[in-house]
Amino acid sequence: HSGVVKRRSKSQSYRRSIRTCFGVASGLGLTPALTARRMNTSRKAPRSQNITEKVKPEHLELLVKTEWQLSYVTPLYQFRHTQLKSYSRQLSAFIAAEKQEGLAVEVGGLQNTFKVSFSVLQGLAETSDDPETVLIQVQSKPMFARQEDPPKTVWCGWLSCINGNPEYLQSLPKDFTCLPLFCSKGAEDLSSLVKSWLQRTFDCCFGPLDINQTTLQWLAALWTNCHMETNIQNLKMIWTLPVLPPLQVTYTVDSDDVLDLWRSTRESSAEKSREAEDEVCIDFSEVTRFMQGLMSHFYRHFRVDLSAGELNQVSSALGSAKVNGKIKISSSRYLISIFSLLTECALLKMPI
């Protein structure tokens, strides 16, 4: 069988690998698998960035202070940024046709006409390998709206790749575009229709992108580190403990106190960090010690061992993240840093 694989074109092999990854029967006898890559154990400390000069105000307003549902998506086959107007028409027709089937029972629902717009959301790509972010918006009028009423945006989503792994991106065949992070808000039925159309059109696969324990711990540390530049007000964490009935614990720490703990766990001093800010990296071992310090402090006061439970949510004045894959960024200054981390998480879902 290995000889057969070598004789196939790179594109064919890759497309087959995507299907194999998601459990579709394969003549190669491969089992479902994800990449052997692991999450980076070290990353640059987030720095405040003014992206208002690169990103349009209306786009920035949309991205910030909105809670997004995260998914990952495998590379899109023969997707072209130059064909967005055509994609808008095609998806509009697809949604209208799908909605038409149930229109008779959708009393007070949406009309069977939808306007979809695909557009490039410029200013988020960080490297030459990053494809430009694509914004998708679905507009419609309520069934009994007046003719002069403007349509309302009923669903919004965007596909992005921010600071994507260059080795992986450069290894893709030229017919594939990698926009692995899919963020959406709006009705679940519209999310399903948009995903269905993208899958059929670009031979890709979607899956839920949960924000696991490791990523939540990274976010807690990164947001705490940001307090050196921007007031995070406090760090709030929510744990669930495995008792009956399940016990939910909310743990809120003052911003100055949590920064003191963070500084005490850093291998480099605060003075050294300020002197060589461009070179400062955070290692996951520091993140682990930081979280252990927070849990030890809680145990001393309440005799509750948080390490026995699961971290479900982390939030600060800069944003919030939940284990079920929902995230909100409250400050555009750290948007690039956070979505770079989420892009990495999405890329870890890519097939071998």
Second form
Amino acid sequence: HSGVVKRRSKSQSYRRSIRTCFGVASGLGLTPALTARRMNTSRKAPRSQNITEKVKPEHLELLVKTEWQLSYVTPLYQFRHTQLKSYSRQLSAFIAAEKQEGLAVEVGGLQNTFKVSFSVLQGLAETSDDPETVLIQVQSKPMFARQEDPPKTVWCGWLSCINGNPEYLQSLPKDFTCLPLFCSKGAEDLSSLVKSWLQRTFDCCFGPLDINQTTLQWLAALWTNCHMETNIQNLKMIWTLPVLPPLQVTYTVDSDDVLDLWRSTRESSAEKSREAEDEVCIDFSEVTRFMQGLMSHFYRHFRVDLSAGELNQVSSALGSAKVNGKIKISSSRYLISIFSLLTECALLKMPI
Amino acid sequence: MDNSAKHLLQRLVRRIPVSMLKSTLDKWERLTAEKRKSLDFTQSKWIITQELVALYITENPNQGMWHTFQLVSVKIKKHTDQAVWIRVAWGDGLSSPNHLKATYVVLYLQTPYVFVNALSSKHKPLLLQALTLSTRHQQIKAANLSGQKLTALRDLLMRQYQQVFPPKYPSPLAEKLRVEKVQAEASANRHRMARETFGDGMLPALQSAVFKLETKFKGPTNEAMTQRDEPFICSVKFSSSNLLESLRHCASSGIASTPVTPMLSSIPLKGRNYFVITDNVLTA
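Please show me the structure of the same protein in the form predicted in complex with the partner chain, now that we have looked at it in the form predicted on its own.
Next comes the full complex, and the chain you just saw is listed first.
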């Protein structure tokens, strides 16, 4: 199957949805290159994919059921997948040097030695344009530990590009490798050191990847759609309302009922297009109608307007996503779909 | 008071020689003179420790999780306005009563309400039966009001906070407002209704309210869902460091439409924060 995502013609709703997410996603000035890349207003419904054949079990175990902090990173200059051993040595040395400089590394204590390993996490790259995912692990061993004591992984991160926009990827100059999605877990100071080394070595730039309202709404709808194949147990959404003191609203809907609501908004959708393939396309207008349905049921009971607040978190048995850029995937079956969405969000942040 | 603090206190009391215990507590000045007088230093150190812990919890009732129960009876007895504190340490045939994991019960004699902290499900039927019998009531039931702050639960139920009642005759100020702009009037209305519903000034600090909804789907534009017979099962939890103040602000700012829906006004009016909502009735 192709990695190309369907584009809609420039209808009213398309332009509106672009403006909402685009304004939040990029604080940069508009350039012709930027306007060519917009968040897709239409995407394929995530299908359950068995990736256990493609990805090693120890890698899958690492990726799922863990909360990752998301960042975006600009294309890496002269990064080579063949030089990973060298990068491991260089980053280990960098961390040791920074520690000596007195840069406090909270983890462990002054006696710890850190060992970095770069490796390829095979199986996530979906298209021929996607570079292979790179995994970085930092292990720590107290200086006076016994030889047989296993070193502990204290920090873990990975750079990836899953179903990246082929036009953009192909437009990049030859020496650049685009792995825009950076996921990290572990002590914040180690994250800073790793990013710092990557920035100076590959002339790139990191920034926080917040999961905006549009993306959270997509996830609410996509996860609900998944209930047709996999039990999501329930759909939980957390809003905060801007009052004093701040009010948090946790709205949890039973999985069968929320799926009925989702199905009913799709059936009434006049814009629903029947694609040639059996892959069903979901338009953002359907997501909006779905959210409006949820909010109006809420309003009828409490007479409180949830749209006056901000959606902070969406979760289900398949995972959770928070507006501060934290994501957790609980099932490997939808890993590719969700991280494709996040890759798209990361690519929107690219300045060039 | 958490377990580690209790253990620390126990060890301290054990270490201090009996002859110096009274003078040490006097010097510490943490307890009032009358409380110190109430301690009997001829008792064993173990009992003295328990009494100190009990004194601490009485002074700091806003910890742990309190649940409210309501005694049910045809007669209500009126007594002087003082709370009765009861501490229950549980043991069974094999072990002596565990004083570190005691249950605390607070009775306000002028009301049918009882507050209970740290009660295990095993002991619950025993305690409830004992309370019902000893207070000469016929029945006891859960009152669906829980929170960390005993004082807030008490204030909410006794309505011991500043309430605002609509004036019988409009004041000159209200007359003046009617002449002003529509927005100012609407804003004033919202603020007034917010205060009438929730109260004025400092409100009791409830942390959360939970609504289990089992009603049919309500949405103006969705025909398929509104025609559905089955209920749309969902639950809503409101949380805040002070829920009533947040809700009041929602009403006054317009985020919650006024007049405030009975769903939300039931929290202060009925003194509850757990509700099951079905289509016809706001049930217990």
